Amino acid sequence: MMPRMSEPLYGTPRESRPPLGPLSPLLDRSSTAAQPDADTLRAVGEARTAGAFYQRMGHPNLREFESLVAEREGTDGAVGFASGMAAISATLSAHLSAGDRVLVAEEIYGGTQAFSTHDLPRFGVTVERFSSLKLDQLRAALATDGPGIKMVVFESPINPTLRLCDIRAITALAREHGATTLFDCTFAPPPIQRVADLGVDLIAHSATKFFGGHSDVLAGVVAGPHALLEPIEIFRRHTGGVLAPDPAWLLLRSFLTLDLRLTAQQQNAAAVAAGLAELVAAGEIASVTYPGLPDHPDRELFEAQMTGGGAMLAFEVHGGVERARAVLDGLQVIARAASLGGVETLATIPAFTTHVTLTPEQRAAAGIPEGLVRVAVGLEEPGRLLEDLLAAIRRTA
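Supply, in the form predicted alone, the structure of the chain whose sequence was given, as a single chain.
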């Protein structure tokens, strides 16, 4: 058994302090650090005390980033990783053992689904599915006989359909049955959503996306209470998925503009979604889904748990995946790419990228039409973005 650390080996919220010294954080690439004496070397090496020791156990740039995330989420701390999937897989691996049962939403990011269904069962974990849009399925799964559910994994807004699930109700049901909740908050980070206030236990982000914001970082992070974060940090230390200094430093840079970027991207996304809604009314496309639209199917949940519509939208074209392919190929301004959260607007077909590992039947079960196009709206002029989409849609009609 490893000695219990006297203080966290990850970032925690810091007291507010006035700016002093260099305004740009220093980049510390040191892979190891000298200690003043043998006893200190042992104490840090055994993780009984925090401090510079070896980069795999954390480093100054990483802890600064983790602290910023913990402050923003309102949690005890945060643990940073080399990618979003490293954060998700480490969290599941740290908290699940052979014989445990985990509930994973049907409506979940494709990478999370792949790890849950392909890898966890190899280690004796029973993976069960439920629709996060149907609370009766969750109730039934939590109430079944046998070993209790250890963890419930879900997200909202849902990738890529932009539907919303009832976060407060799901977390309450899970807590009632002793299950921990793991929530992917990548699509709508604070201040758009503050899910710790809604009862979520562990909050994961692909920091590559809005936290990075410039399409030049690969990173992940999970935030939550100390009791749940400590096993995750230990797993990170054992397996080596720590976030390196350079991307951590870039994330520190990006946090300075996060609120400004989110505000502008939400305004742009709302304008583009409203324009596409006119095409739905005219019969030119099948549907458009954006949480901020008045006719969003989960409007009450939007008003209860979000402060804005976010920067993501999705629309379905008539003609299925081949028409969607033609529309995507017809774009002249919007980039064809699978990520999101950067200053550039990106469009993708989920059946080709984020959910390509799913069968058509699995995508249908998750509510993903084959002709769905997902758009991550950036900082370009919204009229220009809408013109690009309209031209591509009409050119392929």
The other form holds:
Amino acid sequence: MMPRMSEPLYGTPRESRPPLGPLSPLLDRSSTAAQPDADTLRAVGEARTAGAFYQRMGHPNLREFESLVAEREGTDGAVGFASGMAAISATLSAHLSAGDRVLVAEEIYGGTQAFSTHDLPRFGVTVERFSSLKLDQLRAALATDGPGIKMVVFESPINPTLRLCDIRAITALAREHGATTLFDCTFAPPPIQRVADLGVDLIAHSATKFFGGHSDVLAGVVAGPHALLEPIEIFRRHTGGVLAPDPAWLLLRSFLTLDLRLTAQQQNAAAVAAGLAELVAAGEIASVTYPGLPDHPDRELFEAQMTGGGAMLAFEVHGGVERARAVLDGLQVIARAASLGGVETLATIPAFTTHVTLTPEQRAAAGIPEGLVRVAVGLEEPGRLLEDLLAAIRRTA
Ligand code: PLP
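The structure above corresponds to the form predicted alone; please give the structure of the form predicted together with pyridoxal-5'-phosphate (PLP) next.
Every chain and every other molecule in the complex is listed next, the one we just looked at coming first.
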């Protein structure tokens, strides 16, 4: 590892201070910065001072965004990237070398799964799978002979089933065996879950989702302790996946309303989920899964690790994938679109999108029924959303 920098080249939590000067941050698009003399040029070039040097090494709008994420996560710092996948792939690449073993949850975002399946093995990394819902599988994998597991990668709530895995137990087991945990927190950012408090080492986000919140930014970030972030920042410098000033600035703007948006989207999701639960009771749909519902299968974990149910839910229609397709086509308010976390409510069919490469049998084994519809709830009036869903469900009955 490179020697510890005197000051990190990524954002760290700021001293709290009253506003001074422009209330809206200035957008700094400079790719480089002029230095007063040759010695300063040399010093910033060698990363010995945090002065602006060259945009790939970080820039003011990015630092500010990283600071906000570090504050929110309660970590030493955060490193920002051009997308969630840039953050996740850089984190894995920076921490894994040929000969290492990594344990990746079967229930993880498809892009992370693809990077683990197609790219990591080309670099000599052995990728093993476990179900994050079955702690025995994790225990068994960690206890096998040979070189130890270097990293454990997982997420909760799980896409698209909205099941929860036991974050505290997984991190404790990993730590016992000297493995670093990488947790994808995109589906439920703080304050909905504070996973650093549950023992997670590295916390990744697709900032494209709730952090951006307006479906107009692609960005990613990973938060954690300095010792684990430094190699990631160095890898970012080497490979160049840094977040650009314009999206960083938009994220600063989005952070001003993040708590309000999360609160309102979560309330809306709870209301829609409760309405759908009535349809389940009436036999009109097969099931609804939302972490905040009292009959959620992982209720105890919900109480132990979440402060609210978040803004994601899924429901299963009767009639399989054809009925799900018809329901989606019947929506008038809710948009048919991939992604989540924005102010507009979006619906997808996992069998057609995120899990399209699996066979129906593999989807069934992963707990994903063919007729499952995933909804990312936004800021519209929840009554309108429920009416839209009800009308589409009833029209196709
Ligand atoms: N993690 C999760 C849970 C996601 O849903 C996504 C994107 O959908 C990503 C990571 C990847 O993020 P990005 O699209 O910003 O690269």
